[in-house]
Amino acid sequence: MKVKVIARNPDDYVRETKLDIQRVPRNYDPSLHPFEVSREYTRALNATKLERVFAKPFVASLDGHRDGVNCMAKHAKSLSTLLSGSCDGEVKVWNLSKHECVRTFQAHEGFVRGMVVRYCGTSFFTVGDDKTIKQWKMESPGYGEEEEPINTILGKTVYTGLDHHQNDPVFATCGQQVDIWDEQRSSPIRSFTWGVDSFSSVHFNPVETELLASCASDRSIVLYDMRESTPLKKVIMTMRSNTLSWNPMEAYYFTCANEDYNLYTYDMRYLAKPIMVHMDHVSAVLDVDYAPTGKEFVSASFDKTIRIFAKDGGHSREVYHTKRMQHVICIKWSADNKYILSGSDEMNIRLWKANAAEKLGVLAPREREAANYSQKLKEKFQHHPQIRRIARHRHLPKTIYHQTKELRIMKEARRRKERNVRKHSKPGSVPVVSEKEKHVVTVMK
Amino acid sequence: MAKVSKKKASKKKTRSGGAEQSNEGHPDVVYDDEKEEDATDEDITVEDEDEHDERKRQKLLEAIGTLSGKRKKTLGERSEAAVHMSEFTVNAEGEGDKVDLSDLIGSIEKTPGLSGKSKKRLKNLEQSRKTIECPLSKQESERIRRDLAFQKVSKEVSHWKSVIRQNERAEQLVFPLNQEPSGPKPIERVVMGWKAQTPLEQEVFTLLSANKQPINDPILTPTEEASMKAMSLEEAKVRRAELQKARALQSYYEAKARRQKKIKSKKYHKVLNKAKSKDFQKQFDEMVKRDPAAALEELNKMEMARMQERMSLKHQNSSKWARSKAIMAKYDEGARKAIQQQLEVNKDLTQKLVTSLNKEEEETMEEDGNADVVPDFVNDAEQGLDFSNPWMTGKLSQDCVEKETSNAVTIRAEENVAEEEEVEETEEEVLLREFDSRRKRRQAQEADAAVILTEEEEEENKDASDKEEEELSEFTSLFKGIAEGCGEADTAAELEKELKIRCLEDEELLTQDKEAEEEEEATDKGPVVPQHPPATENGQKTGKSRKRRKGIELKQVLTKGAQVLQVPFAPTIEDAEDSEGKLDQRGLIKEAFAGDDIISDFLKEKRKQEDAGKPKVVDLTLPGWGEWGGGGLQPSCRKRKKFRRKMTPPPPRKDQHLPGVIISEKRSSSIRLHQVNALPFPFESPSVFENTIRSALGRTWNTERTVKKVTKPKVVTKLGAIIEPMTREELVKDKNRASAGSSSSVKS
């Protein structure tokens, strides 16, 4: 009897070390795989179920303050550290890989209204309401010795933001008027007012670094130029703007939070409009921070939830709410993209995931190269409508699910009205404005 | 000043009303009193006396206005200029009082550190009667700064544009953006920071220092950067070039030479010399004609060579290993070719140059050689088969002669003759050779087979006695039909084909084998002795069989794998089991399904569709009306004829001409769940959209490479690294880049 064995030579399917890709035989001919398309939806359905299914961005809550957390600062040389000032005036110092407080004093009387580490990261500045800015050590003071200030300024008025020069000693505070200060002295070295305003925040370029904004009471936008004597231009809304942020990675562009529920990018040299409108949040906007990327920034609300929004998309790609966290005071990105830290009305600061979904720690490189090619598959069919449905789908608290939807309707009301008062007015009487426009009051010189 | 002032007043007066235009020209009366103690002495005198005079009529006005009892205007003194200006307090006396330009410089004219220069300006000053425009208001003024500052920071910030845009192009962007290479650093930048401090470090630096060595940057010496400067980069990528094209060509000379000083095998060495050899004679050939001086030069390297040789006992066979070969070489084959190959070498070496003309030397060195120390049998041994050996290789005639005379002992002295013979023989003598060797051939004949034997012998040494008998009838046989055959004078042709023909089947063996030499050998002659043909074809045949024979064995010698790829995969040798099984299985399938014609079901089921999508006849008759109605009536024909609709037939089907497939072109609710059923947004035609769909990403379809460079992350952070906002270094770095950009393209 004849056997006839089928040959393989090993050549063929052996590798030759084991630090090459293993030699898989395969015809790459299109016209052997009709079925391509469908079987990579399939996979990108999948993928897209399992990230809704791993995404867990809730990592750690640290508790310990004894009021509601004000002001948050990042440090400029730590991952690991984080300063948290509360309302009460106390200000901690976290470990964020230990998940636990390393130092508390009591910085100020009253609110500790601004915080900022400066850029070497040796010492840090408060501002409080007790019209005073206090200059700290980082390290905590050694057994036995009192925590006390390195300096201590004490300003006429209360001052009600903080922001430090990038590679400068210069610091710049708001108040009634926004003041630049060398570290050095204790009178600004600049003082900036444009008619009678109190300021929120003040906000130093990091790209351009002797630039600056601020918001005021009076719905307005300021930016100024360290350099100058006068301020360089104000924009004025419609309603407040609480902060703003600017994009660490592009130079002139910043992003406002809004007491209307929404944040606005605007081009600094183009204030007349907003390039870009996020909406999303269902009350007041009250702190935004831009991912040192500059390619998404998150934002604070009143309604008790942290949006993520691109810095081109007009709604949120992720919200994160927890059933105990109260109106979101303030919100940083962190240095390495990849966490995100907020400060709540009920005395905790959360550390959330940058993306729901991502493995931390160190990747295998399969493993990455996997995560790589079901992101690819996610992005190729998102406009898929089953994906984009589960891609899309959140949990949402019901209140803040029903305040969504009314405002849904409030919208279409006043856009449907808009509609019938251009229909029976003469033509042209009433202009479409679009929802960029329709924010902006004025652009002052 | 004081006069300066009255005028600024009396322009706010001109402007404040036009009830006081007549008041125009004339000087204001009012001033202020600090800047009245301004004013000179001799005004001070005047100025009281008038103010005196003022007063006084101003209370005499003051009291006419009382008795008129209408109002009573309080006029105090004013220090400003003011709307509501009594017409009466107007001085016509004022006009001499007027201080122009020139009262107030003209003391300059007077001084003499004043350059004419500027006495000049003031004099144009003094002429000319514009006024100066009042300044803008804070409002404005600080409107105008602002507005200058915010272009000025405006445009600044503008630069970043075309780094905003790059990154936003970018396919990936790796942050943190200014990481450090990854890798070893070079040496300077870890060498950077230290410092000597011992004192052997000290005196070595003293001693580099001393020398003009680098200390701090260790690379380039002083002479070694100013020869760097020297040497462009084009220069210095065309030297670095060319530098690595030798590296590369000598690392290939050296493997090569490397590999073919451990072929073992002697032949291929022999054949290698002899090229040499040959390579050599050519370009000597050549040199005598092109270079007559270098060939002189050369041919006298060749006597030296030659004379050294002939004073050396290098390869006389005199050494100690030559003596226990020669003892070795009865028993040992090995021994007996080393010895041979000695002899050769000598010969070679000791031969006297073609060119040379003296006979005499020439005799006497063959006589030398002739004069060994070697045994004779040394020179004996399977002479026959050693086509290296110069006395077969070069006068082939001879050789035969050798082949057969050498053969026999007896007939040793005759061929001692010959070899003389040879020696001294010319090219008028080759007549004479030529019988002589018909002669030779004639007796090696008579010689018979047990001559050729011992040949045989010595060339397989272990054969089996009758298989050699065998093999040994055959070459006789052939050998006697070359003889007989044909003529003699074809026979040394002949042989000589023949040897040509073995000649090339060494070298192909060579070229492929690295076996050792008795392998070789078996391999060589195992196909050989087999294949004599039956002695009954002429010389030339035999010659031509042997060719075609040694075409065949070739094939057999190429790769076994490349004759299995060339067989074709289908039509395989159909054995009777192999299609009595198949036909086994085709009968158990046709077994198994015989109860379901599926192809007559397709068939019907595609007919269904197709009559389902055929248009249908509608009735659209109404029956009653226009007419009797009621159970049991039919309409009329003429009715329902006229309200028959014929629906116009659809497209024809997509499957019209395939008849194993059937395209249903209705929407599938199911999968239209899943489709996309409006253009997503930055897609501006459905093909664009359609197209990246289609593209298929997974390693399934594609190489190792392209999936690596499609799932490309956009962004890419490094675990655990600070990323730093963008600093001006990228906007000089972008700069940079798009300068070379532009002179590359302007290059280009």
Contents of the next structure:
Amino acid sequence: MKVKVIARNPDDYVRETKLDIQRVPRNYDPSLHPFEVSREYTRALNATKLERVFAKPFVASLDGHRDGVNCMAKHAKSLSTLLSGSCDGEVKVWNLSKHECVRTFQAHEGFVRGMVVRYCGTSFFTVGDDKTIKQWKMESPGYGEEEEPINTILGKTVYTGLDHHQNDPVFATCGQQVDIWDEQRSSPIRSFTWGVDSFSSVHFNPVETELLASCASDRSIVLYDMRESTPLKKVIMTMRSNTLSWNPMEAYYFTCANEDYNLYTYDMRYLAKPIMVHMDHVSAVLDVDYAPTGKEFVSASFDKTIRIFAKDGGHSREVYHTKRMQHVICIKWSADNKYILSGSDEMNIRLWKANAAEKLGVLAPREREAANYSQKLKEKFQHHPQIRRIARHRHLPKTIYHQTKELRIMKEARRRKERNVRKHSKPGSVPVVSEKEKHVVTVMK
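Form predicted in complex with its partner chain already given; the form predicted on its own follows:
There are no partners or other molecules in what follows, just the one chain.
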């Protein structure tokens, strides 16, 4: 004969001390919680609304330049150090945690066209309109010392771009041609040309470190291998690309910022068409930089806004703007994935949060749990119409709102015209060309 007894172990529900949290036994059987989904939906809706309420991305403005900020460089080792170069040849070194400039000097005559920090963080390079490449110490000169470059290379033409190798004393410049330099030599160890007048930017691949890419004035993007004597291949687009950025996690992807208001993500193994077209800007895109996670990138545009895109998203998840900010020329994503830095025409560098509604500072454990729970709820209900509408809504300046509307009307008119031509033509004579294929003219090897 079996006798069933109720056995309760006091360790499961009795607190050890009065400071412990009271344990509440809970049965997760869904039949006992018939309103769980509706309750969670309400919580997700409230979390989405609160996210928009607390979305205040602007952190600080760093002013001090006397001309437009033309280029910026992140420090290789220090999160709180930023370098910026302006159109009057001045270079400033900033301490981001204190929001102040720690060093200023006149580096070039005319524009500072490019700057990059050496991989060890002990020095940095600048190029300018005065046809020189200069190497500077990262530390400020001592009391009574002059601000002098460690090394100066006088070139034959103006240099428009600069980048440094990840772990070798080698750097690349571009101008009328792409040159590879050894730090110990005053002449380039290798030069690449491919029938192009000039190049606007050059960037080393952070993963496959021997590869580099450049944007040229003939609307092409050219890929090189330092070990080869000739360029690898190039893709010619319908409009010119201003600059590009490699994905720091996936070696073969790069994103280029184009004059036709779009950004294009390419797989360098297959350049016949981009793998993604990122649209939303209403003017030329001037700069682009990837997040250190490789999942997102930020773009700066002539339309006075900054936009954040997912690497596989056609439209931006976030747009930042202020009344005073003019054309945004350069953009950087901080190495800790928390902040975005933008340099613009009206002489200011602005510091933004990468996640607009994120709380800065130390979070209590319960705050962190609540934030994680809200995030999971938002992801679970993200496709519900009401929640999607609130999460996607962004306030835009009036000019950009009207330009976006106008561009949408123009695109629809073009699409309608194509449909009508196809409808009244011989079947198969007017092929359907996808958005990805429209912008590539040819690939040359």
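Note that the structure is a prediction, hence the values are computed from the model and not measured. For clarity, a rigid core is taken as the largest C-alpha set superposing within 1.5 Å between two forms. Numbering follows the first chain given and starts at 1.
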When the two forms are laid on each other by their rigid core, does V432 show a Cα shift of 2 Å or more between the two forms?
no
Exceeds or equals 2 Å, Cα of V14 between the two forms, core fit
yes
